Amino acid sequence: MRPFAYVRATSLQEAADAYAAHPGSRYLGGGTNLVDLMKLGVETPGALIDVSRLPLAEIRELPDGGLRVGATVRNSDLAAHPLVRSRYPLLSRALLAGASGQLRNVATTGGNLLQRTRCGYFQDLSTPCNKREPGSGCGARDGLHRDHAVLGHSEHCIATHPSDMAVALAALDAEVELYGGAGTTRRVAAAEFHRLPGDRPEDDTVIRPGEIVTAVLLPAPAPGAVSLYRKARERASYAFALASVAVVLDLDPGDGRVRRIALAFGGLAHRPWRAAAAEARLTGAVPDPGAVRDAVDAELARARPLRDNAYKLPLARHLACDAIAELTGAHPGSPATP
């Protein structure tokens, strides 16, 4: 491991100042991804700025019924919080579907959002990777890409984002709060926080240099809305998603039509994929199996599968259709509900 400086920040401004003073530095929370990448030589920061002891570990209810989740809240604590389990069950379920119990006990909310792809070409210094070394090429495109993107990829990168939590946050219309130094903050929609690769695959997110993730803001859930997270993976123990889906559904109790639906896919793109086309087709419709299948197919028609990963399309279709069918039966506005 290469030598690096270490700074333990005692305030947000001290952390921002330390970042400015150490070019090429990284913020350190739980370190469950960053430290592994440093061991591999993929990340070589000149300094680590430890933000794990900043006062960002609180889950606080907001006046409107939403929640403010601090950036250093551990994944296990977030998944187990009573208000998360009762109001945002898909978020709790997504967190519990990610990593192992030991990792969830250390990993933070902010770190989960900022984790990097698990593409083998990104993690292997002997192979080309535009994300790791811009301009070197994408080894996965003509190599092993069974687990890679089918939506939104570019000739420069076909990696997928690994977070389960981020997919749930995208469906929940959450926001990410960022501190930019000198007391300035801004909010970014969770669904827009991660980027598609385009011609800059090295930039995973829209975060600006030196900004610090301080919180995730969850809006109050709509009365009567139901939600679900589903994940397909190669083994039952912890593994990254081949495909996953997060759904929030609100039906009209009178006629059973969709008043609002939020649908996000994981494992299919460089970021959580909010399925706007499917949502538009289903809003105002009766969510019978045929309508749901047609809506999901309209979304997945945008896919560009590669040689070895076309299987992800029927997998994602079945996950989404089954999840919506389950929620339709559980919704108090559904004719199927006594």
Partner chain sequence: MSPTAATLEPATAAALGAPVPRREGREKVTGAARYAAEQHLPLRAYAWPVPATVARGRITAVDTAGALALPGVLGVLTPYDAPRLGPSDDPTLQLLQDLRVPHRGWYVALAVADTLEGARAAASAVRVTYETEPHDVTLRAGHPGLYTPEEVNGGYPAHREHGDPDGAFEEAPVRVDVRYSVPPLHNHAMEPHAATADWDAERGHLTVYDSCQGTTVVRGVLAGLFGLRADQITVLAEHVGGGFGSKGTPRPHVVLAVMATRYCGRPVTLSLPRRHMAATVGHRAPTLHHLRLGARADGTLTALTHEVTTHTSRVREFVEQAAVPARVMYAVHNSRTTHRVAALDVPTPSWMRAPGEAPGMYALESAMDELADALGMDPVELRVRNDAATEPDGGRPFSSRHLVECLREGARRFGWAGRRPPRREGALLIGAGVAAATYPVYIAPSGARAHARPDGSYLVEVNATDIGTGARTVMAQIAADALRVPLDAVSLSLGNSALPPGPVAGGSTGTASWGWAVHDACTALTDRLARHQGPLPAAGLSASADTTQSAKQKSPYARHAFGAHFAEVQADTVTGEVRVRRLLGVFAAGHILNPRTARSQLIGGMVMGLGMALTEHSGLDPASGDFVERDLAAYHVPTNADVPAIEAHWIDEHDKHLNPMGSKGIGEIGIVGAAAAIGNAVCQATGRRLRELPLTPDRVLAALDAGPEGAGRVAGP
Contents of the next structure:
Amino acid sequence: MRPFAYVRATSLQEAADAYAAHPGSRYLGGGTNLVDLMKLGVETPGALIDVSRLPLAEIRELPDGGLRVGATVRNSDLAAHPLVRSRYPLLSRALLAGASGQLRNVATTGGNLLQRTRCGYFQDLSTPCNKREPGSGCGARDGLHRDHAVLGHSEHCIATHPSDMAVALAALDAEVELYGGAGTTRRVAAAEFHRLPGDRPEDDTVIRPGEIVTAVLLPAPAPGAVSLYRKARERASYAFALASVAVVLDLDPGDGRVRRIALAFGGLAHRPWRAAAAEARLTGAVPDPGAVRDAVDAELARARPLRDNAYKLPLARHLACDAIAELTGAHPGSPATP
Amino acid sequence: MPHATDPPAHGPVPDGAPGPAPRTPDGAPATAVRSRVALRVNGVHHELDLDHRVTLLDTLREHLDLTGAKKGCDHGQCGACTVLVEGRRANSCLLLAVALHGCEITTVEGLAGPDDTLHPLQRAFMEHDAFQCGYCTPGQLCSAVGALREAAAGHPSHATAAAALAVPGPAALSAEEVRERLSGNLCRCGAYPAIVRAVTDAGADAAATAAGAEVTP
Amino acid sequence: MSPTAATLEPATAAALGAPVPRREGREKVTGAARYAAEQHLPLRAYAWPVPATVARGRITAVDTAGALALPGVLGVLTPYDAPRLGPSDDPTLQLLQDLRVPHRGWYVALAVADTLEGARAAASAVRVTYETEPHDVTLRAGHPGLYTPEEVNGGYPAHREHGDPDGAFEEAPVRVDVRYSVPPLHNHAMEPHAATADWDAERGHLTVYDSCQGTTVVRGVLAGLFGLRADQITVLAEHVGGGFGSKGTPRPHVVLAVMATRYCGRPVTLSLPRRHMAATVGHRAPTLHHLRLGARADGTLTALTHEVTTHTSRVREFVEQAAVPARVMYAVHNSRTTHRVAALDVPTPSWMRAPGEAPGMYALESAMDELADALGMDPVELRVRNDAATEPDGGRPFSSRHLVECLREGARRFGWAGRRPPRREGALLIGAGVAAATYPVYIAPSGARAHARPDGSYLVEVNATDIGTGARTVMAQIAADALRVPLDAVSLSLGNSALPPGPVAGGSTGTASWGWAVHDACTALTDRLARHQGPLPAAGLSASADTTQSAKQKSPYARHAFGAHFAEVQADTVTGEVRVRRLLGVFAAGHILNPRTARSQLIGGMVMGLGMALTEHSGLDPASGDFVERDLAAYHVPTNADVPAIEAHWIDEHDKHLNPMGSKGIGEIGIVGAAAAIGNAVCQATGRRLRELPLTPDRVLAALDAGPEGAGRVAGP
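Okay, that's the form predicted alone, but what's the structure of the form predicted in complex with the partner chain?
Time for the whole complex; same chain goes first.
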């Protein structure tokens, strides 16, 4: 870790100014990923602009019934918030499926979105990685890549995004609010916030230099919609997803057809993977097991598994089909969550 | 040990004193790579001059000679460094000391009472033989203190059933809940079953004490 | 009286057999217990090693200019300028002595600075250039480099053969011919390997606080490497944060720390970064197993072959003795147990909890389960049917062997007799499995001193190392009973090379080895006190013991601990995730001296076995030559949530052929067989036999989605 300057910002504008004034700086939230990467030498900021004490730690109900989650709300507080638990249990579940109690106490909403891949080659300075060092190559492609992407990867990068929370946000049609300086903000759909690697794997997200995540906005939940987050991992806790799925399902109680479905996968791609093809097939359809399987297969037909990770396709298919079955009551096991 | 009903928010309020941007806690120029950092550790106030690279864990271990918090991985992957920051458990290896200016820290050395009376969890760990090599133990203890507070404050976990998730309130700690809530603390000696018994016992005692306090005027 | 003749009878012993709490418990729960890196010496500096970033080749240059320019850097040692070391038996300790890079992660430089942050920054600023050579890190059956070594770890012959195993197998009416594999595994004790070394040039004395499993051996090796006399070195290990074999002999950290303190004249702490450990402190080598079992229709084994293929490094030959337990377990006249090894461009493997037995018994006990399936026989009964009256390999009688009793008692406690057919709960498949366990009784010579003070208290000095086993507590119990005094009259000094020499805490030998010496010293002191007239002199009275003669005596008996594991598991048909619901072990390991610490140790071994079965795996990247799972996020040690209700029980044996305490080691047997029991349970639950550890979701799901029976088995009629 090289020495760095430290600035504690007390306002958004102050943070943006400090960022501009210090080339090569990084915003510091909870730091659970950034400090980790600094120790590894992956991140070498000249200055840290500490935004963790900005007044962005509020969860506020919006007039339209949605929720505004400040960027510095800690993951544990977000998961425990009564309105999140009652209206967006999917989000609580996703958060609680990630990391550990002590990490969730520190990690922020904004930081969770901006966390970087856990690809071992990205973390190891002695191996090539286009994300860490553009143009150096991809160590994972020729190396061991059991945990890597099956969807949307490129010849330059096969990393996955590690967040559980972001998968839930993608399924919930959340938006990410960004402060761009001089009082300007913009909003980006959570599902569009993270990028596919293409030929610029160094850019994880669509965030522009100096922009600060200020909030996540959750739309009001559809009455009667049910949701679920399921994650498969190598140990029972404290492990990243091999694959995960977030589903929000709104069924017409009259004819049992799908009014709306949101299906997002984690652990399969460089970003939370919103399964648009599957959603389109299921919308207006009766979600019987056969239809669901066909829809999920249509989505996964786009996958290009690598030597070590083809298992992710049946795993994702199982997860999605089972989750939807559980939500429609077709599941032989437990009833659908409210 | 206070049994907080609500875990306080992480970090104190911004340290007031609005001033010209950008600045460090003591107003040093932003090119400085060191800062004066004030920390209150186990009730004792410390003013330190620290390289910004120094983590809270290394501050405790190398600068304050408080070696109770352990370095197992230095990357937030084992939990041996767990301490309480503003009453909440955190991996001290991933926290930069400079960012904690003004914070209250409790380490394993601060769990016992002023007359060296052990914390109920410390006693329970000894009673249940909840450790072998002892290296993860301080982190387990601080984590358990934090986890019991979180449960009392109604924080859910991955193990919380759907019905309980929907209705906030103090979380009942089954063995399964304790296992999940303490899964951020690895123990290679495999003392987990004894740790769960110790935390369950101490948690039940704490809950009984709290319940008793409610009916006592 | 011969100091070894007396055996402590449990009936008269007050402390032994009692569930005495750990003596250091309070220090450990208050944070007062100090470990190797936690010694605050004046002017202490910090060292940070630089690992090689190529898998094979030669260093052509080391540029230290950037590192030396950083503030607070005291120096950078490289192979070009590091002090020359004296000889050592272990070539992995010949650090910075030449330009060769035998594997990735091999240390090529060492940065020393006055702060931890400075040392880390300096290490990352060192620029090393290499001339690379093609490397090979991939073990496979049929690798052209495979050879049969003379010996395997533990000093066992690599190859043993009895009767006509091939002919007997061909003639057997029921046959199993199967292959299993176990990946590389890492010890990952929670305390990283660390040392604080302090060279006092004026006194010519070196003090080292080391995270190790035995200070006597560390002192000896350091003396050889640095050209010092043993009495110029003190090695201290009051508290050690686990070892599991990886701290059994000195590892690079302590050699580099001593180099650094001798170089800069200040105390130096070196704590290995977790990510370096996979390549530098040893690992359990991967093992490929080929097993063939032949049996008569009544289950009697007629043929057994266990062929193990494994790797070692090009630095040092270490051969995991995974076929050795098959020489102990079952009565079979026609057998071949053999090992082949290839020296690859990999880090040097070493001891990890129950080397040999842990992977070997996974394979053997899985194959026994397959044989039971093929026979349509209860797997408990199959093992009972083949119980051995004498050690199959050497023909010696067992000093005690209660495998059948462990199986029966375990079956009773677990409810095995009512083992239900595999069942389904929603998406979960539930099943149960059993496997046997064994671990040999080893013993090593040790010294000890006992001292009676005029105030009626006693000091016992023994160079035991308490790495979490409870040695400190059990040694005091042994002393109290031998002295016939209350436990709290005994204080203990250990973990210090200035004490009488003691062996390492390894091979489950500690209690027997140190304890025997403690017993003898205390018995001698008791005799001396009995003869003493009048009050004790102010200096007290002492007695010493050295068990070199008694411990080295070859026993006419085959001495082994045995056990049985029972597991109930669930396999999720949606995700392929397997979780253990119940794990129960029953062990026969001599007299259990402290049920409290013993239970913890046995359960701890079972937890590590659970990890071996389900979560732990490491792999070498053929391209980079590196272990991929190097940190604790990628290498999945079981978490609390993975570990269900685990029970450990035992059958107290009264074995007069062991040592004065009648104890067998218990540090390792808990892991042996646990993975097989879990794997066998998964097989019952799913109807699929998986033969590659660990049983991760990808593999389980693939098996569930494939046909009901995997390939590789030859079933009988």
